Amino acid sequence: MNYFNQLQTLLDASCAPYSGFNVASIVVLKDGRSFKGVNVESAAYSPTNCAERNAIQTAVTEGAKIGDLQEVHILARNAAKELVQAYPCGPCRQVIAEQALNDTVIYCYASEDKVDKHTIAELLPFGFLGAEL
């Protein structure tokens, strides 16, 4: 399924009105239903959701398991209203690998024709899933 014009319209959902940069993310469970989520933005920096969080949270809000994550798909754009590639920061990185059990693929977009497709393993190698705990 094409994605792209799903995210282009999410972006305008974003909530940035700190740094003008919208994030909208669609995550896709292996049964097929998918969610959105976009970033919102926090005076206070630190409560700012990111969009692939969002969009985790409220696929987990809707009854999906750990293990169930098979996509996600990333789509930004900067103040200037310019479409650029993104990846997921830190947080969502561990976030994704926990949720997928480090089995899923992440496809970044700069444009329709322009995907860059990762797993979660290769953004974040040697990622601490939790067994350990």
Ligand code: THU
Contents of the next structure:
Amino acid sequence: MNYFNQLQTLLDASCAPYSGFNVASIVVLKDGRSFKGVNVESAAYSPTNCAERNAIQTAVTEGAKIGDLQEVHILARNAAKELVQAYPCGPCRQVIAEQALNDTVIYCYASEDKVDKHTIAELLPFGFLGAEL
Ligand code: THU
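Could you drop in the structure for the form predicted together with the ligand? We only have the form predicted alone so far.
Whole complex next, starting from this chain.
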């Protein structure tokens, strides 16, 4: 199954009772392994976790190291159940950038045939990546 079809199925696992906005993400590591994540919302709002960060956290739990993240695939569906193209939020860009290399590619799907591809360096130029610490 291609990533778009897997993401479409994964959208049903999203827990978004407050926004109705479902997000699914699949991250792919350099070694070819892939990990899934969905957004999980909270009634207190701020504990909400994004799909991309949930996928990355699972990948790290399963052994991914800094620099292993090769691809991030994202699909979203609005409260009207229409597929919509979504880009990672600011905090997700930060976390992707810290686990990635500059050439890591983010795939944002509008449909099976229409996908925008950007490197993390394009989505987060001049990032704070911790070298200064
Ligand atoms: N969301 C994500 O899962 N990823 C993003 O990059 C943007 C936003 C989720 C958080 C919240 O559950 C819903 O989308 C609406 O903001």
